[in-house]
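One chain comes next, on its own, written as structure tokens: the form predicted alone.
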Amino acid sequence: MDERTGKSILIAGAGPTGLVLALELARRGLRPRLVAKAGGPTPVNESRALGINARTLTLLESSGVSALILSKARRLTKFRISSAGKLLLTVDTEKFRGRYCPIHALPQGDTERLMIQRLSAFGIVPEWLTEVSTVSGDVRKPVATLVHQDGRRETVQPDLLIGADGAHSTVRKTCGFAFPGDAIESRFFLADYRYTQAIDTSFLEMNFLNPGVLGHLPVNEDTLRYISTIEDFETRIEHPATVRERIWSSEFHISFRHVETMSRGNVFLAGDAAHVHSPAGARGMNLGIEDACWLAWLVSEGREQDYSNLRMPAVKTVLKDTRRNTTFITLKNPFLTGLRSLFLPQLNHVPSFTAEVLRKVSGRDTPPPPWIPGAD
């Protein structure tokens, strides 16, 4: 039971979402409990989310996350888009106005260890191998039953329950959320090199192959992934120096789904577990962040019912904009991206363009936090 607010809080799932949902709880004087199916955070080489952008900093300033983020993180400083080669497009993030660049790249398996290290600054450890297995009774009443590393099983029934556990969750579908979306037909590919000596790690690429589409960024200081829609695409890798190892590889579809509503009763839902989408844009972790610490915020005000009304509309833009942005990479009639390779290099001489680009890679197209003065 919390001494502030009287109220008990169980978080599934210790991701980046649940971490973060924990910490702005805790520096909150609450005091959440979080469990997690995982044995431990994100393996740093198994690490599909890099990207940090602008709007995150923001928002885990308090926490003392941020600093420990920007000590290791790589700063992103220009964007770049070719076609067979051939330099199409740059965008300039030194241009963006605000405090932090719009996109720093750090693995996601470091930025979660980062999280628990100043979430144990307030004596709280995620529980590892513990998963919610069921949810039951009315959502405004929810009875979880976690079951233990050594088979023990326990039910509890927390005052609110949060499903932070992904976008299989449990928490989703045992408690009734619908989940509605499609999934698109192209498969991506992914695979992270590394190399003998340091690389040029300041940039991102994105080279159109008319069909398909080859990008990469950086990883850390000697590595970078290679994404694409073509399955031997690692055939037409030009490596910047010699490489040392191939560290991971892995392939995935895309989903564009989300909830209707983020919240039923006393059952609230953030992060994949609440919205999936395109990878494009570096927006899914980032969107769970947002989610966690609207959440705590608004919990620590006594106002978590108004939590959905308020999230819904960033997931939807969020969500709209990364498929339209999916679409866009994944042209195939050979008329289109012709027209495409015509169109893009007029950009450079659009700042509009430039300043809109850099609005939605920082985060800065949904809702400020009003808890952060001067956040937008």
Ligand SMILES: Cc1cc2nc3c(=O)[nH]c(=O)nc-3n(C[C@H](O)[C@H](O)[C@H](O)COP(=O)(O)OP(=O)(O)OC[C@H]3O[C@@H](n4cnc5c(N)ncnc54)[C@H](O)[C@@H]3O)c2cc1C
Given for the second form:
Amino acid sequence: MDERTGKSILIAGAGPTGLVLALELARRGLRPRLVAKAGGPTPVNESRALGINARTLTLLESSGVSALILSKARRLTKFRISSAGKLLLTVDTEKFRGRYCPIHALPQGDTERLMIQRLSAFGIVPEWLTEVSTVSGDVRKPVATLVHQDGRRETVQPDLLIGADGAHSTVRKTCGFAFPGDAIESRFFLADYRYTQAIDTSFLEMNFLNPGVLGHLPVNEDTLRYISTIEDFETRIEHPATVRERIWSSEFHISFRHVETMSRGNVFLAGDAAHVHSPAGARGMNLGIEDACWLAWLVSEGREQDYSNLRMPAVKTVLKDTRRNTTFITLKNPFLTGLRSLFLPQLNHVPSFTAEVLRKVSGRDTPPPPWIPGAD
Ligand SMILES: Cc1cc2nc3c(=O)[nH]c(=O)nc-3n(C[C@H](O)[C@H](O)[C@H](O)COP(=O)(O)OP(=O)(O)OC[C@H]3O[C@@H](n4cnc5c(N)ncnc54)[C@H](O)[C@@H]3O)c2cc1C
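Give me the form predicted in complex with this ligand now, not the form predicted alone.
After this comes the whole thing, all chains and molecules, with the earlier chain placed first.
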């Protein structure tokens, strides 16, 4: 039971969304319980969500996480788009008017560890290897069954149950939330390469191979993440230095799905549990962090029932935009890819295009947080 609100809060999931939710509640004096099926944060060698946008930095300022992120992350000062090796378009992120660079890069495992560090200052430690195996009862009075590492089962009846338990969310499935949407045909492939020396980490590059795309962005001072729609993309990489090792690789199909409502009774969903989409635009983790911050604020105000209405428009905006970006980069038709190569260089001379790209990349295309004075 939380002394301030008189409510007990159970958060399922300690990825970026669950960690930020716990942190944002804790800094307002609330005491949630945070459980996770995983044994710990994302492994440090799995870079996963690399992009941290300016909106996230604004949101995480009060908890002290932003200062820690800024001490480790890399500013991405340029986005470059090329086709068959020829540079077509450059977007200069220094043109962004805002307190923070529109996007920084930091491996997800590092980001989560910084959140856990700040959370421990409030005396909250995630209970790892503790799974919500099912949720029963009325959504107004949910009953969660926890299974601990040693197989012990525990029944919990929180006043508020928050599912931040990722794309395959048990909370979402067992509480009757629909998750409509579809998958796209293209597969995406990833590989992180570490070099024997420091490399230029200031920019992100996307090279259209027509068909297919091969992009790269920095993971840290000597490591680049490559992302492609082509299975044998690694044979096409032009490495900037001698390779020390291939640290991590992954492949995935992309789905675009979101719940129709982010709450039912006293059960709430946030992050990937509520929405999944492609990594184009680096919005996944950032959108989940934003959900978490809004929900924590509303809970502290006793207004959690407003959460779904306030957040759904932002979720729809981001999914629509991410889908458009994904369609644009995965074009296969030779006529359309040819048009794209002709059209992109014209945008170098359109300041409003740069401003719009930076507005979206920085996360300023969703409503600003009302609890932070002057936030945009
Ligand atoms: C390869 C890859 C690259 C990506 N790149 C980017 C990027 O560049 N930028 C970006 O913004 N996003 C990116 N993403 C997406 C990003 O990783 C996710 O959006 C983000 O991790 C979602 O955070 P989350 O906390 O909502 O869920 P998750 O990170 O999935 O965390 C879920 C948590 O719930 C726990 N859990 C699961 N089931 C249960 C249960 N039954 N009971 C209790 N706990 C449970 C898990 O142990 C975990 O702690 C990428 C994802 C992948 C896979």
